[in-house]
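Presented as C-alpha cells, the chain that follows is alone, the form predicted on its own.
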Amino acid sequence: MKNIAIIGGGFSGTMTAVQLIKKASSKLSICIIEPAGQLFKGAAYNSYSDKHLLNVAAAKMSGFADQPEHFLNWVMAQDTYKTKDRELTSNSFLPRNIYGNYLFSIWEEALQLATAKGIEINWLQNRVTKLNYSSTNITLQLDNNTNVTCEKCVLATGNMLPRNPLIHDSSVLDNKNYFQNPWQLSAVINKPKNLPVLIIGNGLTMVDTVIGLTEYGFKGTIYAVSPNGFNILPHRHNGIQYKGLDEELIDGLTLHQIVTIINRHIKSVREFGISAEPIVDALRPKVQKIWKNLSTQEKQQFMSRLRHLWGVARHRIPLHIHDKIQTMRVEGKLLVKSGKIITIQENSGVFQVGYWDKKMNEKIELQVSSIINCTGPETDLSRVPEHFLHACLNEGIISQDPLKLGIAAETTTYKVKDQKGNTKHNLFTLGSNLKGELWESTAVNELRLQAEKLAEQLLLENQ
C-alpha cells in the first residue's frame, strides 16, 4: 500500500486528499498533518465573525471545476436558503463560515468513499518540526516527538503569518497587545474605549479587522497605516463578460506591451461608464501564463511598479462592505494614513507609535492600545526561522523563486525544486507556495484545479 503525507489541512491540502480518494483505483494510505481543530477551515473559512464575507460571488465558488454549480446547489439545499431566490443567491457574497461548512461536507462525503474503497485516512493534529528527505522516503518529525514516514509528501502549508514591522526595539512585539496574527478573535476583542487601535496595512485583512472590531463593540478611533493608503475597490459590474482582450494578448509580448494593451481597453470601457473590473476578470485566466513568460527583470519591475495597482484592481470587496468602510472614514472613525511605521515603544500598557506620513512629509506620533498586523503573509522563507520549511531551505531540500514569493517547483507536475534546480520526484507543493511560479495561486478556481491535477500526478507516480 502506497502512503502519501499531506502537510496542511486547508483548502489545498484537503482537496488534494479528496481528489486522491475520488480518483484512486487501488488502496492508499493518506496522512494529513494539520494542527487546527478542523480540516478545510483554516484562517480563510473559519472566521470568528459571520460578517466576514467571501469576496467572490457564490456562483463561482464550487470546489470542483467540473461541477461549477456544486457550491450553489449545496447552498440552496440548506434550511437558511431553501426559500431564497437562486439567481440572487448565486450573485451574492456569502459568509465565509458557510463556505467552511460546505467544504467540511465535501470532506465527510470523501471519508465515506474512502471507507468504501479501503483507503486509509489519518489526520494528525500536530505540527511538523523537521523534514528529513531521501530519494526513497521522507520522514516528518512532529511536535509530539513522533515521526511519520511516507513515500510521497505534499507541502500544502498555506500562508505564513505577516512579517513583523522593522523597528529598533523588537521586544515590544512580544507584548500581548501586539497581534501578528490578525485572524484570531483575540485581536479584536476587549479593547479599551479611551484609546485608538492601530492596524498596519490597508488591504482585505484590514477590512475584515475593522468589521471585527466594530462587531465586538469597539467604538473608538481606528488608525490604518500602509505605504499606499486605502485604495480597495468594490464589486460594481459582477457578471459582465468582456472578450476584447482575447485577440490582442498573444504570446511573446513584453510587460510594457501588455500594460499598454490593458490600459487602452480600460480607457475604452470607461467611456461607457464601466470600471476596469470586467477587464481584470477577463485577464485573470491568462495571468499565470503571462507571468511564466515574463523575464525575471520584468517580474521585478512588476513588483516594484505595478504590484499595488494590480492588487487594487484584483482584490475587490462587496459593495455594501465598501460603503460601510467609506462611511466610517467620513465619520472619522477610521483614519487611513499613507506612511511607514518607524518606531514602536510601550509604556504602561500604551504603545507610542511613530510613523512617517507621506502626505504631511513628517513624522507623526500616535498613542494606541493595540497594534494589529494586517500587512499580508510573509513569503520569504529565510525570514521564518521557526518554520520547518526554513530548515528545508537551508539544507537545500527546497529553493525559492528569485523574488522569494514562494517555493520553486515545476508547474506541470508540482514537484519541488532543490537548491541545485533539480526536481524532487517525491516532494510536491501547491497553492500559495506557487505564487513565485504562477503569481495568481490563491483563489478557489486556481486551487481546485491544482488539487485535481496534483492528485492525478500522485496516483500516476504510484502505478
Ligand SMILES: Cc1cc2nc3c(=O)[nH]c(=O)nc-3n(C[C@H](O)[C@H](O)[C@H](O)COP(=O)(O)OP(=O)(O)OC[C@H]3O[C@@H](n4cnc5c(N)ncnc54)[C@H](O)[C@@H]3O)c2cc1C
Contents of the next structure:
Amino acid sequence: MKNIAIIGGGFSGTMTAVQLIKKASSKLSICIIEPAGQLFKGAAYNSYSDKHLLNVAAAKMSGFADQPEHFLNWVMAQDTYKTKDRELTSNSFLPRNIYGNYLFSIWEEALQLATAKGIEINWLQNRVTKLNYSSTNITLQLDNNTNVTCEKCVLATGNMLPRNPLIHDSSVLDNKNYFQNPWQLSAVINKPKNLPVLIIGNGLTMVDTVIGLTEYGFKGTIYAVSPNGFNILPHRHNGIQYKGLDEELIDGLTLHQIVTIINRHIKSVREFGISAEPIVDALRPKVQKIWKNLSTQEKQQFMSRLRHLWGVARHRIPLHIHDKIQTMRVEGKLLVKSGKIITIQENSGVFQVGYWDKKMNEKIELQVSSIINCTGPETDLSRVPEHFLHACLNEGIISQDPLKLGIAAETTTYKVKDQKGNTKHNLFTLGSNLKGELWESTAVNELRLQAEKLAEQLLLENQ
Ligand SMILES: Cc1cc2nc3c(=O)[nH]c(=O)nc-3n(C[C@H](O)[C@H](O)[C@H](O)COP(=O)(O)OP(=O)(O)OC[C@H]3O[C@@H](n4cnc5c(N)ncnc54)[C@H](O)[C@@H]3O)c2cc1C
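Form predicted together with the ligand, following the form predicted on its own:
Every component of the complex follows; first up is the chain already shown.
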C-alpha cells in the first residue's frame, strides 16, 4: 500500500487529503501531521473571535473549484442562515470560524468516504522537527520522538509567524507582553487601561487585532506603525467585472509596460467615479502568469516599489469593518503612523519604543504596555532556525527562490527543487510556500485548485 504524509493541517493540507480520498482508486494510506489542538482549520479559520470575517465574499469561498456554490449551499443549510436571503448571504463576508466549521464538515464527509474506500487515515497531533530525505522514502521525526516514514511527502506548512523587528537588544522580544503571534487570544486580552498598545503593521491582521482588542474591552489608544502607513481599503465595487485588460495584457510585457497599462485603465475608470478595485480584481487571475514571466530584477523592483501598493489594493476589508476602523481613527483611538521601529526597551512592565516617523522626519518615543507583531508571515526560511524547513534548506534538500519568498518548486507538478535545482520526485509543496514561484498563492481560490492538481499528481505517481 502506498503511503503519503502531509505536514500541516490547514486548508492546504486538509484539502489535499480530501482530494486524495476523492480521487484515489487503489489502496492508500494518508498521514496528516498537525500540532494545533483544533482540527483542520489553520490560523485563518480558527479565530478567537466571531467578529473576524472572511475577506472574500461567501460566493467565492467554495473549497472545490468545480462546485462554486459548495460553501454557499453549506452555509444556507446551517440553522443560523436557513432563513436568510441567499443573494445577500452570497455577497456577505461571513465569520472565518464558520469557514472553519465548513472545512471540518468537508473533512468528516471525506473520512466516511475513506472508510468506504478502505483508505487508511492517520491524524497525528504533533510537530515535525526533522525531515530525513532519501530518494526511496522520507522519514519525519516528530516532537514526541517518534518517526513517520512515507514514500511521498507534502509540505503544507502554510503561514509562518511574522519576523521579529530588528532591534539592538533582542532579549526584550522574550517579554510576555511582546506577541510575535498576532492570531492568538492572549495577544488582545488583559491590557492595562492607562497605557497604549502598539501594533507593528497596518494590514488585515492589524484590523483583526484592533477588532479583537476592542471586543475584549481595551478602550485605550492603539498605535499602528508600518513603513508606508497606507490606508486600508474597503470592498466597494463587489461584483463589477472589468474586462478592459484582457486584450492588452499579452505575454512578454515588461513590468514597466504592465504598470503603464494598469495605470491607464485605473485613470479611465476613475472618470466614472470608480476606484481601482475592479481592475485589481480583473488582474488577480492573471498575476501568477505575469509573475512567472518577470525577470528576477523586475521581481525585485516590484518588491521594493509596488508590493505595498499591491497589498493595499488587493487586501480589502468589508465596508462596515472599514467604517469602524475609520471611526476609531477619527476619534483618535487608533493612530496609524508611517515609520520604522528603531528601539524597544522594557522597564517595569512598560515598553519604551522609538520609531522613525516618516512624516515628521524625526524619532518619536512611545510608551506602551504591549507590542503585537502584525507584519505578516515570514517567508525567508533562513530566518526561522527553529523550523524543520530551515534544516532542509541548510542540507540542500530544498531551496528558495532568489527573493526568498517561498520554496523553489515546479508549479505544474508541485515537486520541490533541491539546492542544485533538481526536482525531488517524492517531495511536494503548495500554498504560501509557492509565493516565490507564483506570487499570489494564498487565497482559497488558488489553494483549492492546487490541492486538487497536487492530489492528481500524487496519485499519478503512485500507479
Ligand atoms: C488571519 C488570516 C485570514 C485569512 N483570511 C482569508 C480569507 O478570508 N479568504 C481567503 O481566501 N484566504 C484567507 N487567508 C489566506 C489563508 O492563508 C488561506 O486561505 C489558507 O488558510 C492557508 O492555508 P494553509 O494550509 O496553506 O496554511 P495554514 O493555515 O497556515 O496551515 C499550515 C499548517 O501547517 C502546520 N505546520 C507548520 N509547521 C509544521 C510542522 N513543523 N509540523 C507540523 N505541522 C506544521 C501549522 O500548524 C498550520 O496549521 C487568510 C490567512 C490568514 C493568516
